[in-house]
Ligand SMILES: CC(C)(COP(=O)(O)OP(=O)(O)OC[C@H]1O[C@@H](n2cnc3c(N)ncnc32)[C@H](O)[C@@H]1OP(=O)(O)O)[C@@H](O)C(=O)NCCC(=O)NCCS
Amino acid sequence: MMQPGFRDATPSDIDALVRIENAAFESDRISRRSFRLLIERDTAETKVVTLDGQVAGYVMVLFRRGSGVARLYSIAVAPEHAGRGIGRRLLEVAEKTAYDHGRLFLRLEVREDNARAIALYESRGYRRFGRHSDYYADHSSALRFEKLLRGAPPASAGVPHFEQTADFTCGPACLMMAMSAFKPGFVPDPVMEIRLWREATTVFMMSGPGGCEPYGLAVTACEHGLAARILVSIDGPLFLQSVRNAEKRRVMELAQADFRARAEAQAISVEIASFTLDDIRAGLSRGELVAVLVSGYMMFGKKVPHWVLAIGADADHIFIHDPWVEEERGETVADAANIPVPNALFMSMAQFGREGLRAAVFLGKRTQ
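In the form predicted alone, let's see this chain only.
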């Protein structure tokens, strides 16, 4: 038998990949169409291993925009080649692929009852960091593992992640994550998510429900028992540049004027300035969590304002919880939680619109 060879998958490999998939898995299989889409996607890499000229296995790695994390999406070996160490070699290829993309972590999910795979991951230095119940089609649970590929392990913030359940509730989802961290016993749920959205919303969308700006988020945070302060680079109403309808503009201006007055009445600190990386780091070091406005274009390809929650930092990264999970791209909460974003990339994405609006709401435990 020849030594195994490794190369990028091509569309001509799809027949072999489908055969391996069907032989290796009883459910949750990747379809022929999905293989084709993933092989062609620029945020995924699929590697195959060949033996004697035949495809004997594959590994697929996904890369989220604006993230220092790669995800091992799938790995499989043809049953006739099992027991030859090919799975371990494919895992090494996945790690090198993630490393070559500059990623800090490689993360994965594995069936809780797959003792053989779990033993392989643990032998390669992966650590368990979570569990996802009812994850697979047969309702079995998945364990989450990750491996640090470079640098020193970051400190764990221990902040629960909450996935937004509507397109327009990123801000309220960030508030609930902070409330979970600072208010013992608080349990986030979609009812509270919509309640917070109703209380904090000031922004009209072109169609459908709108979103939140920093004053609305800060006032709502304080009314629900948190301490809040604001850094925002523009004085006055926000998100009005593209509003052509006079009535929408009038309503937005009035709503935001109300929130600014309520922020003043609640003695919420407001600094009109473009925050710096040092501002974010200083807040995190004081034990605050920071809701940061970012451009959705850099996160998921849409030119919309989007809120994420900064939860920690190391020398080279800001760690964020992103409430948005791109399920149509095969993402899970593991892709959106505790994302290490390189410092320069974080500051590049943490602005919105032509004016480069920067806005951050620093959230903490109320002391009185």
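Go ahead and give the structure of the form predicted in complex with this ligand, now that the form predicted alone is out.
For this one, just the chain is written down, with no partner chains and no other molecules.
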């Protein structure tokens, strides 16, 4: 047999990719338009295998921003070339691509009845770690597999993930995750999500409802039975540099002054300092969970403040629960839960705006 060659897909491969897709899959096929978008998108890599100059198969890997996980989105070999070791080689290419992007895990979903693909993944050291029922268009279920590409497997922190149900409730979603870890019997729901948001909010965005700043989050956390302390790099009001409207500014300043006073009244510890990786690690090793302000730009390309919850660490990564699940891009909760973020990437994500604001709210169990 001629030797297979591997290279990046280009838009001129789309006809061949669509042909393979239609031959290899009966449903949930990637459309021509999606192939084009995915080939051009900088958070996806599509590799093709060629035999005698003809495209014989492909593999596609997605790279969520700000994550240590890569996702094997699709793999297929043209039926006339199947069973000759090409799928196995493509999977190796996918793993290498993920590794070269600095990713810790490669994860994938596979139909429960796809014995052939499952045998391939298992023989290459993938571990089954979950199942989604009613995942595909025909209601069949998906098994989830992952392979560790480097390092030691992280300890799972066992903190339940909660997906924010509104664009502006990342902070409250993080609070609820901490509340479900620290308060026995607490079950998060969207009613509590909105209630916490109303209690913790001061940040006006350009338009629409606002988000949270650290004092509002910490005060709300305390009022709901948690212990909280704040590490923030800037003293005084936050998020005001982009606010041009004087009335908005005035309201934000007053609301924040109120939260600062209430934080003081509740004896919430506030340290005005730029946190370091060691601060986050020290909190985690004491059993705290840390709501960390990150730049939405690094995570999903929008210049908005965003809160994620740091839940654990290994030597090279901080593990976060991101409350934001990008459903439009086919993400599931598993893409956003327990994400290993390489240390350096974590520190560059965990700042906001021109001033590089760093803010973290350390949440714990109330002891008295």
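Residue numbers count along the first chain shown, from 1. Since the model is a prediction, treat every value here as computed from it, not as a measurement. Definition used throughout: the rigid core is the maximal C-alpha set that superposes within 1.5 Å between two forms.
Rigid core fitted, is the C-alpha displacement of residue 104 between the two forms 2 Å or more?
No, its C-alpha moves less than 2 Å.
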